[in-house]
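Shown here is one chain on its own, the form predicted alone, set out as C-alpha cells.
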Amino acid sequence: MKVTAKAYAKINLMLDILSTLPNGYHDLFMIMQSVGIYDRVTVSKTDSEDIEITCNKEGVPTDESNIVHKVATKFFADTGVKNTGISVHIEKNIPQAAGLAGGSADGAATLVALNELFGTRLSLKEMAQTGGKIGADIPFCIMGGTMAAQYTGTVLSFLPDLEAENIVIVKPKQDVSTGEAYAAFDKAERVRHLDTRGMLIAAATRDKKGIFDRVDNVFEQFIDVPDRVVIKSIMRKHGCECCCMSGSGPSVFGIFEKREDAEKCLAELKKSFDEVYLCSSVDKGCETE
C-alpha cells in the first residue's frame, strides 16, 4: 500500500524580522502564499522496520539528516504507531536551497501521506503541531493557501485567497545560507522595517493593489544576490505588479496581471537562467493524489 502527496512550494509576499528572541530564534511577520510548483512524495509500507528515503535528484540527502526522516520519526513517536517499515520516494521539482520551502513542503507531504497510510485521522492542526517540532515552515506547508505567519513562523492566521494566476519564479545559480542570512540581520546596525499592519489589512480585505504595493522582504537589505537586480529589471520591463525575493533567497518572483506579459518575461529570463517557472497561486499546502 502506498500514498502519494503533492508538496507545494511557497513564496513570501512579505517577510519582516521584528526582533531576535531570547532563545536565539527570530520573531517574524510573514505573508505566505502556496504556489503551483510541487514535489511528489510517495510513502509506502515495507517490512524493514526502518525509514528508507530515495530521491530522483542527486545531492538530496537520503539519511537521517533529511527533514522527511525527522518528520516520519516524530510522526511515529507522537502517534504511538509502530513503524514496521516505510519507504519514502521524493520526486523533486521545487528548486533546492531556493527560499521556496522545498524541504519543508516534502516534510509536510510526508506527514499527510503517513496520516492517510496508517489511518491515524490527525487533523490539519495536529499534523501542523507535529511538523512544527521539526521545522518552522512545515505548519504552513501543511495548511497552505494565503496565510499570515508570526513568531518563528508557526503561529498562523488564515487570509482570503490571493488568486494570482501569473507568477514567474526564477532561481539564480547562487545559493544562500539561511543561517548566514539571519546572522547578517543580527549584525545590521540599521533595519528598515516593513508596513506589516498595512499589508495585513490589505490581505484581509482582498485589496490586491494594497498587497502588491507592499510586497517586500527585509532580507533584501542584507543579502547580496548579484542576479536579483537583473531579474527584477526584466520583470518590471514586462509590467509585473510586484517583484520580490522569497524567503532568505535567492529566488525572485514576479506577479503579473496578464498571462501574455508573464510569458514574455518567462521567455526572456530563460535565455539567462536555467530554473525559471510560470505558475499560479494554490489554496492548499499539500494534497494526496
Contents of the next structure:
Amino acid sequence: MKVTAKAYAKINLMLDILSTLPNGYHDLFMIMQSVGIYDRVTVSKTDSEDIEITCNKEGVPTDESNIVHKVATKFFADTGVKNTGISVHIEKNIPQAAGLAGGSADGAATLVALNELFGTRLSLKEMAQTGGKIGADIPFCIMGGTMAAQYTGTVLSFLPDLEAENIVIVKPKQDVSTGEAYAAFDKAERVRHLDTRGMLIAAATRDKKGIFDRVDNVFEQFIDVPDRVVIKSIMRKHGCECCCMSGSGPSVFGIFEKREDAEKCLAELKKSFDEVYLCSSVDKGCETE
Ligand code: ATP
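Next up, the form predicted in complex with ligand ATP in place of the form predicted alone?
Every chain and every other molecule in the complex is listed next, the one we just looked at coming first.
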C-alpha cells in the first residue's frame, strides 16, 4: 500500500520582520503563495518498524535530519499509531535551500500521505499543528493557496486565491543561510519596514494591483545577492508586474500579466541561469494523486 502526494513550493509575496522575540525567534508578517513547482512524496508501508528515506537528487539528506523523518516521527508520537515501518521516496523538483520551502513542503506532503495511509482522519488543522512542531513553514505548506502567516509563520489566515498564471522563478547559484539572514537583521541599525497593513487589505479585497505594488521582502535590505539585480532588471525589461526575492533567498520571482512576456523573460534568463522555472499559482499546499 502506498500514497503519493504532491508537495508544492511557496513564494513570499511579502516578508517583513516586525521584531526579535525574547526567545530569539522573529515576529514575522508574510503573505505566502503556493506555486506549481512540486516534489512528489511517496509513502509506503514496510515491515521494518523503521523510517527509510530515499531521494532521486544528491545532496538531500536521507537520515534523521530530513524534515520528512522528523515529521513522520512526530506523526506517530502525536497519533499514538504504531510505526510498523514506512519508506518515503522524495522525487525532488523544488530547488534546494532556495527560499521556496522545499523541505517544509515535503514534510507537509508526508503528513498528508501518512494520514491517508494509516486512516487517521486528522483534519488539516490537526496536521498543521503536528507539522508546526517541526517547522514553522509546514502549517502553511499543508493549507496552501494564498495566506497571511504571522508570528513565526505558524499563525495563518485565509486570503482569496491570487490566481497568477505567469510566475517566473530563478534560483541563482549563491547559497544563503537562513540563520545568517536573521542574524543580519538582528545586527542592522536601520530597517525600512513594509506596508503590511496595506498589503493585507489589498490581498483581502482581491486588489491585484495593490498587491503587486507592495510585493517586497525585508531580507533584500540585508542579504546581498548580486544576481538579484541582474534577474530583476531582466524581469522588468520584459514587463513584469512585480519582482522580489522569496524567503531568505536567493530565489527571485517575477509575476507577469501576459504569458508571452513571461516566456520571453524565461528564455533570456535561461541563457545565464540553470534553474529557471515558469509556473502558476496553485490553491493548495499538497494533494494526493
Ligand atoms: P525555507 O524557504 O523554508 O527556508 P529552503 O527552500 O530555503 O527552505 P530547503 O530546500 O527546505 O530550503 O532545505 C534547506 C536544508 O534543509 C537543505 O540544505 C537540507 O540539508 C535540509 N533538508 C532536510 N530535509 C529536506 C528535504 N526533504 N528536502 C530538501 N532539503 C532538506
